[in-house]
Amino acid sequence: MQNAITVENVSYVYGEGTPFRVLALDNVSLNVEMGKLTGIIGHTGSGKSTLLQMLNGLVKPDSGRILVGDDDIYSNKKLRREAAFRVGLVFQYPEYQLFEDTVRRDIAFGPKNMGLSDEEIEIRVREASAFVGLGEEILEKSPFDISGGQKRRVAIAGILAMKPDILVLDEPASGLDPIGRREIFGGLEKYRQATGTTMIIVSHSMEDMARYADDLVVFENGRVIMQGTKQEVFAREDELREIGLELPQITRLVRRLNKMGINISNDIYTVDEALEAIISTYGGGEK
C-alpha cells in the first residue's frame, strides 16, 4: 500500500549549544500508509509532539527527510508551505487556538485563507460541522459562548474544513468525559469513513487506540520502538509495560479470564470484541 507519510532517520534536538539540550527525536524511521488511522503512543516528552509538527512545516528537521507523499517537504519553501494545507494539524487544547466572534467564522477561517469562494467556503463549513456534531443553531454563537467539548469540536472543524490530505490531531479528546471522547472519536471515524482521510492521532489512551486505530507507533526517549498493527503491538504486552505502558484494560481482564480456564480469545481490545466473543463461547445454547 502507498504511505502518506515516510520519516527518515529524523533527529532533532531543542537547545543545543545550551546547558538545556535535549534530544527530542533520536533517528526515527517510520511510515504511515494510506486511508488507515495510525495511533501515536508514549509518554509525555518521548517525542511525539515534536514529530507532528514536523509533520505539517512547523518544525524542521536536524537531519533526515519527511515526504508527503513523494514530495519531501523540507526541501523548498513551496513544498513546506503546502505541507500546511495538506497535512492539517490539530494541537492539543485546540479551543484556545479559538478567535472569531462567531463558530461560523472561526470554521471558515481556514478555507477563506485557501482563497475558496463564498459559496464553496459556506459548503465546507456545513460538511464539518456535521461531521463533528455542530448544528445549525451553534454556528451563529461566539465560540466562547458555548461548552468545552463544543469548542473541541469547532477547533477541528475549522482543520476538517480545509479538507487535508492527512489530519495530525495530538490528544483530540483530552480532558473530556467519556461521552464527550466518544462524540469527538466517533465524528472523526464518521469523517475518515466517507472521505478516506489517512488520520494520526497521539493519544495516552489505550482504550481509544484499540477501537480506532488500525496500526501503532510507540515512542521512548526520542525512538521508535514499536510499529505495526494493533495487534502486533499489543501482542508485546511484557515489552509494553517495561516502559510503562498498559494493554486497553478488557485486553487485561480477558486474558486473566483465559489464565482462569475461561477460554476466549487473546486478541481482544474493545468491550464490543469482548461481548461478540463470550455470546459466541457460551451463549448459543437453548434456554
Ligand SMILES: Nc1ncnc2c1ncn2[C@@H]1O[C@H](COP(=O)(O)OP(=O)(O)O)[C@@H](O)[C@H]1O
Second form
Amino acid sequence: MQNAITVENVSYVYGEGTPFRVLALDNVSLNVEMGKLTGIIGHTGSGKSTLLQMLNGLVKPDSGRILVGDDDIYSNKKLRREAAFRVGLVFQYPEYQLFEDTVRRDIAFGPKNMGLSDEEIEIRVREASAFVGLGEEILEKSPFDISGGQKRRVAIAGILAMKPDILVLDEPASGLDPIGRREIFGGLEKYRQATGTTMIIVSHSMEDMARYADDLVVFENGRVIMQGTKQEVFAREDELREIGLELPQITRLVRRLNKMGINISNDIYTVDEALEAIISTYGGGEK
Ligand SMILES: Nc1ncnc2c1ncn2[C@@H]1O[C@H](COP(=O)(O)OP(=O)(O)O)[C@@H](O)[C@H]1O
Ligand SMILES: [Mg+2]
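Other form of same protein, the form predicted in complex with the named molecule, not the form predicted on its own:
Below is the entire complex, every chain and molecule, led by the chain shown above.
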C-alpha cells in the first residue's frame, strides 16, 4: 500500500535553551496509508498538534523527515509551500479564524488563494457547504450570526473547498454536543466516501475513533507507542487502559460477553454492529 504521509524519526523542542524547554516530539515515526482514515489518540500535551502542523509545512522538525507522497517537504522552499495546498489542515477551534463578512466569502478564501476562476470557486463553495450540511440560506449570513456548530462547519468547508489530497483535522468535534459531533463526523464521512481523500483525525473520543478510523496511532509523552489497524491497536486493551484510554463501552461489553461464552465477534465498535452480530449468530430481530 502506498503511503500518503511518512514521518521519519522526527523530533521537536519548544523553547530550546530556556528554562521552559519541552521535548514535544521524541523520535516519532509513523505512516499514513493512501485513502485511509488514520486516527491519532493520546492525552493533552502528548505532541499531536505539533505533529499535525508539520504535515502541511507550518513547523519544520528539528530533525527527521516528513514525506508527502515521495516528497521530503522540508528539503526545499517550493515543496514546503506546495504542502500547504496538498495537505489541508483544520486547526482545533477553527471557527476563531473566520473573519470575512459572509459565510460564502469565508469558504471561498482558500480556493481564491489557489488562483481558481470565479466559476470554479462558486462550484467548490456549494459542494463543500453541501458536504457539511450548510444550506444555501446560510451562505449570505455573517459568520458571527450563526451557531457554534455551524461556524465549525463553515471553517471545515473552507478547507474542503481547497480539495487537498490529504485532509488533517485537529479535534474537529471538540466542545460540541453529541448532535454537533455527529454532524461533523457524518459530513466528513460523506466527503470521504465521495472523494476517497486520505484523512488524519486527532480525537480524544475513543467512541469516534472506533466508529470512523481504519488505522490508529497512539501518542504518549511525545512518542508513538502504538500504531496499526484499529483492530490491532484495540487488541491491546490492557496497555491502553494503563495509560488511561478506555475502549468504547460497547466493545468492552461484547468482549466480556465473549469471555462468558456468548460468541460474537470481538471487533465490535458500535451498538448497531453489536446488534447485527448478535442477530446473525443467535437469530431473532424479526417482528
Ligand atoms: N507554542 C508552544 N510553546 C511552548 N510549548 C508548547 C507550545 N505548543 C505546545 N507546547 C508543548 O509541547 C507539548 C506538546 O504539545 P501539543 O503538540 O500541543 O500536544 P497535544 O496536541 O497532544 O495536546 C506540550 O508539553 C505543550 O505544552
Ligand atoms: Mg492538541
